[in-house]
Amino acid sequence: MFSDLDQGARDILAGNDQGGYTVPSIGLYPYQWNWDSAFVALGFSTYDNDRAWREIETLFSGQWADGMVPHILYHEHMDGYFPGPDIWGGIGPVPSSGISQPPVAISFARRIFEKDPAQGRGRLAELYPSMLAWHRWFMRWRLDEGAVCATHPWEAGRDNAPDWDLAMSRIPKDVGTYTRCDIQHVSPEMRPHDDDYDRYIWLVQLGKRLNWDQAQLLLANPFRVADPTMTFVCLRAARDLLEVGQELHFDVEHLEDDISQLEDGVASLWNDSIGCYDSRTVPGGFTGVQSSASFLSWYAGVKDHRQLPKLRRALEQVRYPVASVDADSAEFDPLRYWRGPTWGFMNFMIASGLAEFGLEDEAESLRDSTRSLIRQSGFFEYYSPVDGQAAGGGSFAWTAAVWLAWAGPYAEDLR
């Protein structure tokens, strides 16, 4: 079965192919970004598996000799956008952002092997030590009490989280003249603040500054925050490592050792005064935010419902769930990206690993709003919880992959 919405969301995939990449959003976001490309991988592995592969292998050109895979590979020069290579400062072979972003693309790997392993086993097994470089990277330099750290806030992928404002609060903000670009394409009020950008940018001149010298910036960073994002992550694609290790026969002695550790950083991040999941400053101690990456705990092979009683509240108390704040906080904001917004990629996740422990209900209504959310307002980057009001960028890939892959009438169980 097939619908015209399917049909949309393939010619999205389309036109943002820049051949062997595809770019979030022409204009807004005009290079290959690393989570983005991992959903619009799996999104093309609905009807094309091999240009799935070529998404993910792409993304993995990039890889720098320590392991890290970049936020940004800048493919191609462009001009109008802003930090470009040249303010990074990438060390890789190919110019890029000196951070990485959460390693969905290690499991969405797996899930695209899984639906043609005769297709996909050679090119997984050339992936993996790749992938498990990339997985050792993060174990060596991003850990706080088993937690995966943010040390930028675009490393986490969630811009301007209220869970950041305290580590923010450290950063200068004397960064000298610059031009934003993503207020050229999206109204401001569903952007970062100045206030916000100007600390991104010092932490980008910090690492630059070092070469990007990891032993260096874990001194010289003001910025670490253990994060449910990362650490859910994480510790998802280390499970995965595992299986797709084990089948492939490569050497996977050490990755139950890493899930171990992982699994004492999720329980590090409990916040019983709050009731779920919940981001820490380092040094600092909880920021007292329920997000929506609360919830990918289930996602993560967790098996813990103490959360239940705030994930259903959060699937009730707006329109569209799950907003990226809690609904009910002072820091709501339901248009400014990170602070209040419903993104469909999150809910993808949430919903996935909620499946996945059997809790059919919550996912179903899940993904039941969400597609009537992109029913509604189209294939936008995120949008109102209140009111599904569109926001940020049209025509984005990682929505429409997420249409094909989980939220459309005729995409397939991905349990």
Given for the second form:
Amino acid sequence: MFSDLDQGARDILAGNDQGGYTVPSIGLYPYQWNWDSAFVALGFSTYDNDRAWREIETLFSGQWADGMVPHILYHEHMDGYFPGPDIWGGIGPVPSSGISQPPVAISFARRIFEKDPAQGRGRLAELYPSMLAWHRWFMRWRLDEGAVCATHPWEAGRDNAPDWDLAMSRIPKDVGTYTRCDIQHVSPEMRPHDDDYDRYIWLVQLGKRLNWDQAQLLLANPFRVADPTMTFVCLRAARDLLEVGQELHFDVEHLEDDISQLEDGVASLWNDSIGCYDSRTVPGGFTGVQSSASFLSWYAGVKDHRQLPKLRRALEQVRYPVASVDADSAEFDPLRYWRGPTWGFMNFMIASGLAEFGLEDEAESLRDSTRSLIRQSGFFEYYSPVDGQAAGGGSFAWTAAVWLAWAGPYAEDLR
Ligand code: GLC
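For comparison with the form predicted on its own, kindly provide the form predicted together with alpha-D-glucopyranose.
What follows is the whole complex; the chain from before opens it.
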């Protein structure tokens, strides 16, 4: 079966497809973004597995010699985008940013492989050493007590989340003049403040000055936050690497140790005083923020239902959950990006973890509400959890992909 919205979603992927990679949203995000592409690949895999593999292969074509896979790949030159490749000074084979993003691509490569093992075996085997090198890079450069740290708010993919407020306050704002591009496409009320933006750019300038030398950045970068998004996604990726590695007869010995280290990291993010997983500023301690990323623990395969009451509350407190920040908290701002809005791709990850643990009612209720949201408001970047108002960029690739892979009524039961 097939609906008009399925066709609409495919049209968005086709419209954003640049041949080998897909931009998140034309105009607002005109290059290849790392974790966006992973979701897009999953969307393509519902009707074109070959194209799905290509999306991931193109992403890995930008991998740096040290194993890092950048968060933006500027495959083609375009005038006027800020911050462009010259601002970053990336040192990889493709002009790029200098930070990474949560490695969902590793886990989704496994899902795509499992849909058609005969066709995917060779392609996965080809990618495996690169995926392992990326995983090792996180383990080498991003750990704190086993939890994975973001070294820039953009690295965790939750740009202006309140989790970063303390770490951000340590960053200077003297960056010279520049023109933001994002607010030429989207209303400033739905985007980070200028003060945040100055600090994002300061961090980019620091990285470029140090030529993205991770050993030096470890000492010089004042922004380091152990974060649930990075930790849960890296843990899931490590488990998938282990499974797939065994299947393909790679040497996977050290992965078990890595997994237990990451599990220790997960334990270090449990904030008993708020009853859920939280970010930790390094140094500085818990941020006290319940975010949608807190609920990725099930996705990571963490057998721990202590935050189930919080999740159930999150599912009931607003009409269109999951709010990116607890809607009962003072920080909640329903349209400002990562300070309140609901993101479809996050719901997909949360629900797929819940379903894997047999929490079917919660998983299905989230799928239903996400489906209604997209039906009501279209394929937007994010939405108000209160009334479902569309926000951010339109014709958004990962929202379309999530519809095809999970939220749409005819999506396969892909968890
Ligand atoms: C924003 C999001 C990030 C995403 C990017 C492209 O920066 O916070 O997660 O990857 O847009 O969609």
